[in-house]
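Starting off, we have a lone chain in the form predicted on its own, written out as structure tokens.
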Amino acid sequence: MFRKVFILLFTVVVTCMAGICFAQDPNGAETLAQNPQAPVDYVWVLVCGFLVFFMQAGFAMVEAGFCRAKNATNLMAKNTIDFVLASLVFMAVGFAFMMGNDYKGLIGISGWFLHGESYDVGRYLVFFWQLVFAGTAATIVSGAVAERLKFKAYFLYSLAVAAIIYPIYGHWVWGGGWLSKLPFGLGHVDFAGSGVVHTIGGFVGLAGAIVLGPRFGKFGKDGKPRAIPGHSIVHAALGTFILWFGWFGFNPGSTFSAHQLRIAVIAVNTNLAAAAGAAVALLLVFMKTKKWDVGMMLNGCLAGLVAVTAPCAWVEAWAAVVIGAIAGLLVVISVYFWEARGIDDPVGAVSVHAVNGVWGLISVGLFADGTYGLGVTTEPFVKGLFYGGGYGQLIAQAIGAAVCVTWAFGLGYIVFKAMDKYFGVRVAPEEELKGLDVIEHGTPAYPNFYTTNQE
């Protein structure tokens, strides 16, 4: 099998290199001559990209904190390997599928291996930005399938997300594909990725959780869910703060220009939605349990961030608060909803990213205020239903959301089901009970406290 894959990849490389052409601007001299202000924008985008990359650490800490100590090493490994693989496979084929020359609105067909005309400072800048987004989409899934997925299955699924699932849908929205050209409103829009990144990752995670089944002990004989406490709320809180901080790169950086002063509006909206989501989730659980649930507050914060990611550039502050507040409500309802149906999502990834990714897309069609366009300050501007824009943009958002859910869940389910049939995606029962750290990696995260009969 691996021999066949190697031969296929070698053939692709040779074929691509045979058609190599002269580079456009690999040292940036021509770009700088044409636009002396380019360095400001380049630095802006790269620094924001660095912040988005740092979100990998945030996801790792959130997942480790919400899961048990015996699986912490495994989660560190998974949150590293998905970005490792994304970097390589997205460079080879994913970026071409996503941002290459459009073929009938379906897929990009140029830019393989970043060679030839893609050996250009501008293209490399776009690549790096989309790469950190691809890594985010891939790592979202790890929380939904935590504590029971084989490492090699995670390895292969990460390849599928970075090579196919993320870039092809991304092309439809951001690469000039068919969703961006819908004859409603301005077509389907998603400013920073509520759909392209978070809904994709969330629904692939849902597919994985369904195929895997729940962890041992999650549901009693009566079918009612049981709490499986994570080992460190401190890690979970630290991860949430890192993600919150990283989101100030995620959303404002999507202007792709430091000269777009709308970045101030985007940053404020990002923060307000996070705060509103955290507050509502905390209060809702308190009304139900009379306890101030820190874990749910943290997920409420993340839900608000996910929801505002699509509309952040197109709404006022009050709308960002409403969007975040509804996200806080949805994440609490969603957690109970999935548990009631026997689906085990250890960190709430599906509720945070899948459900609120969809809400974020829909909110654009409601709250976009008509003062900002598609990354520019000139008309046409994005305008939603509540600001006199009619139903056009809302329809485009609903279509895009439906396609995103179908694409992500459908391909995610196929990938996980195929792996399960071929080699089995779930670890053996005794391995799950002992924890994946020593079984799969030979290294417990906390060797001074490790025992062989942890539950």
The other form holds:
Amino acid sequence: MFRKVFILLFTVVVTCMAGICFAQDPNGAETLAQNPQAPVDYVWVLVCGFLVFFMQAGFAMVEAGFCRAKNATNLMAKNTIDFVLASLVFMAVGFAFMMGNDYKGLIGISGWFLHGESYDVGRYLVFFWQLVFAGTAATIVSGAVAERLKFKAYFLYSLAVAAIIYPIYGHWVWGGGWLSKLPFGLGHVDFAGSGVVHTIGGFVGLAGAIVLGPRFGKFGKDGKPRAIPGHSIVHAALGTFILWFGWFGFNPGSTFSAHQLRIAVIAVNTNLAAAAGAAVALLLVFMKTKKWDVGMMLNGCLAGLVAVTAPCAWVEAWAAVVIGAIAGLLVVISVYFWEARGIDDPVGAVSVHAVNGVWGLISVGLFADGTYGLGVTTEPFVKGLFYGGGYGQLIAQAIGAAVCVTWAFGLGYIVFKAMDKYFGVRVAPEEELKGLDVIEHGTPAYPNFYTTNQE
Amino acid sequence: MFRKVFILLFTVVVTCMAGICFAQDPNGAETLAQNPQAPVDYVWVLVCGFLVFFMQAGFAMVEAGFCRAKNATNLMAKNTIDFVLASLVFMAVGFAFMMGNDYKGLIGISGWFLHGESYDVGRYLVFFWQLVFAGTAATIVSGAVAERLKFKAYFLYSLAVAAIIYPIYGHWVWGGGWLSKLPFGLGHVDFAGSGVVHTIGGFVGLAGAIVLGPRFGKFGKDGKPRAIPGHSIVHAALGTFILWFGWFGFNPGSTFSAHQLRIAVIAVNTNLAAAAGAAVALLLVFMKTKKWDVGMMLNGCLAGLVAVTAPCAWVEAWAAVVIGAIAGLLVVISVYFWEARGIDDPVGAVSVHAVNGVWGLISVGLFADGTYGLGVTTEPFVKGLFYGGGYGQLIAQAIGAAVCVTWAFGLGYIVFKAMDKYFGVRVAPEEELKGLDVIEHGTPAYPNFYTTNQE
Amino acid sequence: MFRKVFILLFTVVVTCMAGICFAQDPNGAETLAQNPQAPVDYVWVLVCGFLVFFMQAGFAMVEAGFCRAKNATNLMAKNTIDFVLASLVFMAVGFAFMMGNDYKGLIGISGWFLHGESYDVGRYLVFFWQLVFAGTAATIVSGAVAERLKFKAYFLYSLAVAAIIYPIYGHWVWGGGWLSKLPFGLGHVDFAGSGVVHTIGGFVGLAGAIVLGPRFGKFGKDGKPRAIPGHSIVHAALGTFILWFGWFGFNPGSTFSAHQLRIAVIAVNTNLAAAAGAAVALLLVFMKTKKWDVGMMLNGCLAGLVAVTAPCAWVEAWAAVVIGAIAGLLVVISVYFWEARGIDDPVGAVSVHAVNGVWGLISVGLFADGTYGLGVTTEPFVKGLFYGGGYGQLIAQAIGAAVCVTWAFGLGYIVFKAMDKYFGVRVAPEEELKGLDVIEHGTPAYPNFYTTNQE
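The form predicted in complex with a further copy of the same chain is what I want next, because the block you gave corresponds to the form predicted on its own; please supply it.
Okay, now the whole complex, with that chain kicking things off.
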């Protein structure tokens, strides 16, 4: 099967590469001459992109922390390979689908392999930025399908997310596609990707979790959900801090220009939403259980970050607090909601990313305060319902969210179902019980420690 | 009680917000027009601020590493919640107290909730910077009171530090308050916060440690201190590296402008002081015990960083080495000093932050070499005793240090004593013995591993 | 012995410092006046340097993860002390040897202790950058000699690397020395240090591993190598992500100027080589063993990063993929190669850094595409064999690589042999069996966990 994929890719590529060689600036001399202020923008975008890359470490730590020791090697493998494959396939075709020349608002069709006219400092910069986002979308999935998915399946869904699902939807919103041109408000807008990255990743994860079914032991004989505690709260907390840190690249960096001084507002909003989400989730669970639930606080924090990702540039600080606080509420409700429906999402990826991604998109239509535009400081500005913008923007946001959910869940479901039919996506029962580390990877994560059998 | 606090806050806020709506620049267009060079300064301050934020992860790892596994969940909870609460309360009132319009040199009185005239890119930038500092001050405390403080008490002291203790003292030094106008030298100066952040956090921690009393088992029946080893040297080392990394934001970023090329000198000085502190602490303990004590080396490193935080911009490289080396000496002496007095500071927070914060303030009055001013490259320059500056600056530094110690220890003591009287700050004995994780948080940090009972 | 070293250093320093006091700009006012665009370059270099510093944490985590729990404290100590000592000695003499005024193409001879004319913002900036590189070279060694080297020996080889081995070779390539002036191609070139940092560190490590001999249990009675699994795949993966993150400072920052917009291309190439290396190493081992070997994937990733470090600025994206893929192949072959020869390199440092450092140097002579010069956008551009550049550059690269290997291995061997003769570099057998933590450092890394005896 790999061979077939390669032959297909090869054919596509050779066909597309023939004859492409336009104006380009591979060393940046011309770009600098035309825009002497470019260096600070390049520094900003690159450094923020580095921070977004580092979120891979955050996801790895969060997922390891929230899962069991017997699958920790597997989780490290997955969190590495998804970014590795995303890098390669997004360079090959994903970037072209997303940011290539637009074809009827549906898809991009140029820039394969970063070759030809894409060998240009500006194009490479855009590629780098979009790549780290694509990698984030891919890695979100792995939390929802943790502890039971075959490693081979990671290869294939990572390729699907980075080559098709993320870039095509991304094209619709950020690549000049049809969603960005909806005749409501300023069209569907998503500043840093509550939808493009998080809703996409979260709903593909949901599809995977549904196809896979719950882990052994997650639901009792009576169908009631049982807690399966993760093996290291310290790793989970470290991962959350790394993600929070990386989000300061994710959101402010999405101006793609340091000349947008709005970056200061975006940084503040990002932080406040995280704080509000964490506080609300912690207090809610405390009121219910009288325990200070760290796991839920960490997920509340991440929920706030996901939610504020779309509106971060268009709202005031207090609104960021409100958006984050609602996210903290939603994540708690959502965790119970999915559990009650027999869906097992080991790290809460669906509740954090899928649900709050949607909330983030909607919140733009409510709280956007009309002080900032689409990455520019000139009108038209994005304005939501609460600031007299009427329902236009809210409708655009709702349409985009609906499309996003449908696209991600639909394609995700097809991908996981197809894999399941073809080779079976779930590991054998004895492997799941013993842990994936030894059988799939040949080595336990912690051979020097005595571990419980963890079921 | 929470309700009362909220009502109070609400009243204050509504009163203050009424009618405030001055000139402001929420999207940055005007600011950029007035200062086309602003983007690089924004990038610098934000990126450095992100690094300072990341120090939260460093503190979490250091504290986890130096404490026992049975309290690791608790430490993660504390290290998250202190920053979460600091974010919210500093946005609500702390920032106004610190950087609002000055009232008689004592306190700031405008900018509540970042609203009104504060909805401005420049103000948000200042807020972000000061927020991550406030969060650092709050989180320093948790190391000194680790493994025995009720979680509820974390809520309250975090609020006190971020709303009152840090911002008001900060106003005196950095907000145009009275200490900055002392008639000695150039007034009390503290480049990046040896005093404002570290001495404050450290002495509040000392107050907490005194009110709490030592952990069970810290002192034998004979009163002699006993080592309670932390549960992961690897976490402690990782945390130290993260802090060291974050300090490159903390100190150089405190120029608040990339146009101060002195940032290169500050980065070098920061690094050298850390290295010198680590080397001296390691060697000192080796001479005494013939063991290469990693914990002390890590604290020596942090001590050097704390000490150089005040003088980093005003001294030459060799002086940074000397300042750091003395810090490495002081931290070793200090650890034994407090232990001998029955005070139990599990991670050495008092020795690192309180003691070396004071040393850092004093060192400015000795080593400042008269090549750099108060964040500017024009005279008057800060000049210490060894460079012919006379005793003026040294006196200003000593006064500031004395005020800082008194303020932080005094208010910290009041806060902890009041909490202790109101609800008792220390967990129940059986809880302390069993560990705080299960009882307060409902989950051990490492459920898949067999752990010792750790006493 | 320490005393003798100090006396020697002191004499050298006093001699050299006498009378040096040229034009300088300690606060940056003049530098800014002459080059108003300097701030963005300073920000770029400093932030990238901070990232390179953070690689210390990455090396610490990778080495801890790939070694056994009983030596984890020791590894933390080593990874800290090597950077600490490198900082101090590189400031004292290393920087002068490397970047001081050139003496006959062989060595630099000015700038001791950053004093005198070196008290200048621009010089401090260069120092900071080179220091974090020197620290990287020093820390690479520790992986190859892990789990059996006396702590004292770390002191001495760290000093040797940071004072002599790295800076003098560095002078030859980056300080205007003879290798940079070879009459082939544009002379020997090494954009970000595949040779200067990684080959140097890797071959000193190889020398150390040879002098030390293999760990007990690494080879069976039949001489066949046996796997000694590391104690935490999670730490190893975290460390790899941190290194990958830091490499985005290492490579793009080596332009030493944000005005080189080529930084975007460099970031992309760095990432793609890492991804390709990881993918190839993973697949190769899977084809052989049918296991998804995470350790090898992580080393494949690092191998790709090492290899692309020299060519990163001079090649196109697809070439970075090829270079990384070959690195992934080489690292797998190399691991088996050294093992088969009885050389025990616990973390694969030789295979990652030594072997792929050489490959990186060579690859420049093959893939450099003639679009970029020596950190400038004007001709002459670096051009390799595959782009019609003939054999010139390839010859220069081969000569440089041969010199690098000879220098690093030769001096490394002398240093380790001398230490071995003087005091014996290897710990006592019972200490090695019990682990270095308790005996050398007085504390196990994980006192709250039950650990296996690990051999």
